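To begin, one chain is listed below as structure tokens, in the form predicted on its own.
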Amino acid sequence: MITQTSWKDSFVKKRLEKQLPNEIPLFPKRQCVSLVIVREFDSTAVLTTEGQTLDVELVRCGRKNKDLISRVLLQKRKQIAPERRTGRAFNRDLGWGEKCAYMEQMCGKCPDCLIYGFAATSGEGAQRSRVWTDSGFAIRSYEAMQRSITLNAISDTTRGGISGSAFAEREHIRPQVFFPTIETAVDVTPSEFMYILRNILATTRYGAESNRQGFVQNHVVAMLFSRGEVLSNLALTQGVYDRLLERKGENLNEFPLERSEVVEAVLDVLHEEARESYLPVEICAGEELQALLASVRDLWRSEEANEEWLRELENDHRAYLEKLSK
């Protein structure tokens, strides 16, 4: 059931207004909201920058458990790039930045340029990204979650016999692998935050060959309001590993993880970090987060509320560009 609402009166806008600036500042204020996301792969995926092997780093298992472990990486660019493409497709549907093109001529005026940043490819002008992220790490070891898949050539004949021949082998991650990650939006207005959130929730494909695999569910499990970043992706993953190891013992690396257990461990880590932080950290999770996401769902399903949000986003950027021009 859709609850009709307006953007102005929505729960999500009122919640964001308490913490975020109502206009884009010309100089950084470091008003941060971090989206904590558990990325769950629902299919096999290839997470590599090039070659046949997965991107792997040797790191400590946890912050308590100091054993070494090889973990698969979800590179930072492999997270942001597909989400930006989702946003840019949305922009073109709205008639924004239709001629804005990476590596050629970025317009410097559309939401993608002004939020995620751009470098001048010709002429002058540049914008720092106001979305901070880093590479994500798988919770379990590389050995527990990878397998090599042989690729066969496709035959299109009716002769029968050998339909194709193996021509390559590539490492994949198995389904139901989790990457706890954090994306931090800095000095964004409520309408801009909604644009970032939409890109994350609407993006479903990550990694190489993403038209055939790499299906991902992005579960937003918490939002952190603070004056800086609270912890890194690696620290989050190590904290989760420690907690899951305490509960599951050595079985941790034998079977796929249960999402609810991962989410519970993530929230434990976040609350511990918030308690130990020097600066105040406000956590939005549990029932409050679910109410906020329900408000977002109602908003996007309402044509009028959607238009109201987009109008405010456009006005925010127009006001910012006018300030820049003075």
Second form
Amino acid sequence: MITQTSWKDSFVKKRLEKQLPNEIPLFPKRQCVSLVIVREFDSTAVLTTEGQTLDVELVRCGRKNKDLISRVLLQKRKQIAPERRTGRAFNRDLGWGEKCAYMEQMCGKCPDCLIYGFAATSGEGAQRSRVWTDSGFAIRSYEAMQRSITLNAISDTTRGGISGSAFAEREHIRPQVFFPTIETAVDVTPSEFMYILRNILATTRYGAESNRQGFVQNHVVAMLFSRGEVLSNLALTQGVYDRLLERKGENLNEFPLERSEVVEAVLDVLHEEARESYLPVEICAGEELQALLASVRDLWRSEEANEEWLRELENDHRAYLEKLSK
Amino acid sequence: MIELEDFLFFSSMEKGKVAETAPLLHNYALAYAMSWAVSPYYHEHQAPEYERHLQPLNHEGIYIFPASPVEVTHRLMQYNTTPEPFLMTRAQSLGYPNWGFIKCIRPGSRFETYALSYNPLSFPSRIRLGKWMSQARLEVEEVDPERGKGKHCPAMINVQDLPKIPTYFTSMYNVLPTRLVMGAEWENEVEGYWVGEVFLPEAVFWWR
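Structure of the form predicted together with the partner chain (previous: the form predicted on its own):
Okay, now the whole complex, with that chain kicking things off.
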């Protein structure tokens, strides 16, 4: 069976259009779509800002269980930076923003600059980010998921123990560690949302030395449609912890977690938060979400639909830049 | 009450490679965070427009004081940014920091503030603050302040917003855009509001 895929008639576009603006506004309107992502580490990873020790923070276990716990952190900038880089590699492939360089000069015109924001490094002008994130917190305690790995670089000669050989120890997280996180896209157009989604789904490595480790699977487990934010990553992790503790008791810290349990707990927390929220929240999960992701897959696999989407993205940005120059 | 749910950073002082976050939330920042004042997504010139953005709030009779720390702990962290090319070279610096330390405020830290309004005010349940747009949770309690006079204010106040500058104070925070003081004391009684035992002076955005 041959199915005609087009961006205009795709399920995902139709769903997004209900909530998102069709042009980029000059001022915030707070039309939000939050992507709830369970980030699962498949290999060891180094999540650190200090070099040898993992980034850890002392916080409350859960919201019901108020004991203190040390949690490994996935800093917000360590989530967004690799995803932006994925997007920028894609842009270069398309011939967009070729002159746009971090640390030197941001062009202010490519999707990366306009969606995630930029500050002028020369001249004037700055665009605020329309993607909101938080630091991610692991579910279980630091002790349960940490391992020190020794690095021992031996020199190639027969002489040992001379300077030039390296010997050090670094803390890693073990594989199968989960970080429940939320990324909220604010006032983006449907085509821009697809760009953000693509970056999330196509990024596979996070943390230090990420050409060798830090492999991550980003599982999109829900999308929240609302006029504001529903909850933070810390609150989400704490809610998940409460539920897993209820189900598994003290065993929680002994064995690696199972993804389906984590996802179930995340959805539970989201439904509870949505019920308590003052503003209405629509949750897209389960079958609806699977249908939506299937439509995304079809879209990116079809050359024509892909081009159609990118044309729209280009037009959205051209229209915005014209509005700015008036 | 404002409780942080992530690390909060804004640069109040820069000492060499360390950028520090002062234990306070500026009231102009709060006005933007609550979406009472609105700023555009794109800034053509990097110059603030506090007066223009905050003046409408004065007309509506809305004011928020800077938030004082209730329980604040800091943490030092390192950042370093790498450029994108495969070949990493060390070119001349742009004067744009790519490595250094940040002293930020930990999640779980709490602040307290007061907002004044003639009409009932609506608050979001979560706001975003600082350079990293970090999430914070809000707990709001409605109180009925009494008009009155007083000489001493224990809360954090913004000197720029006061009709009468205090004579003494216990601590001053020399931050941008305006200075904040705590434990202010006036020689003569000034107009203001009493919230229980706490006296708050009359204040308006951008008075001076």
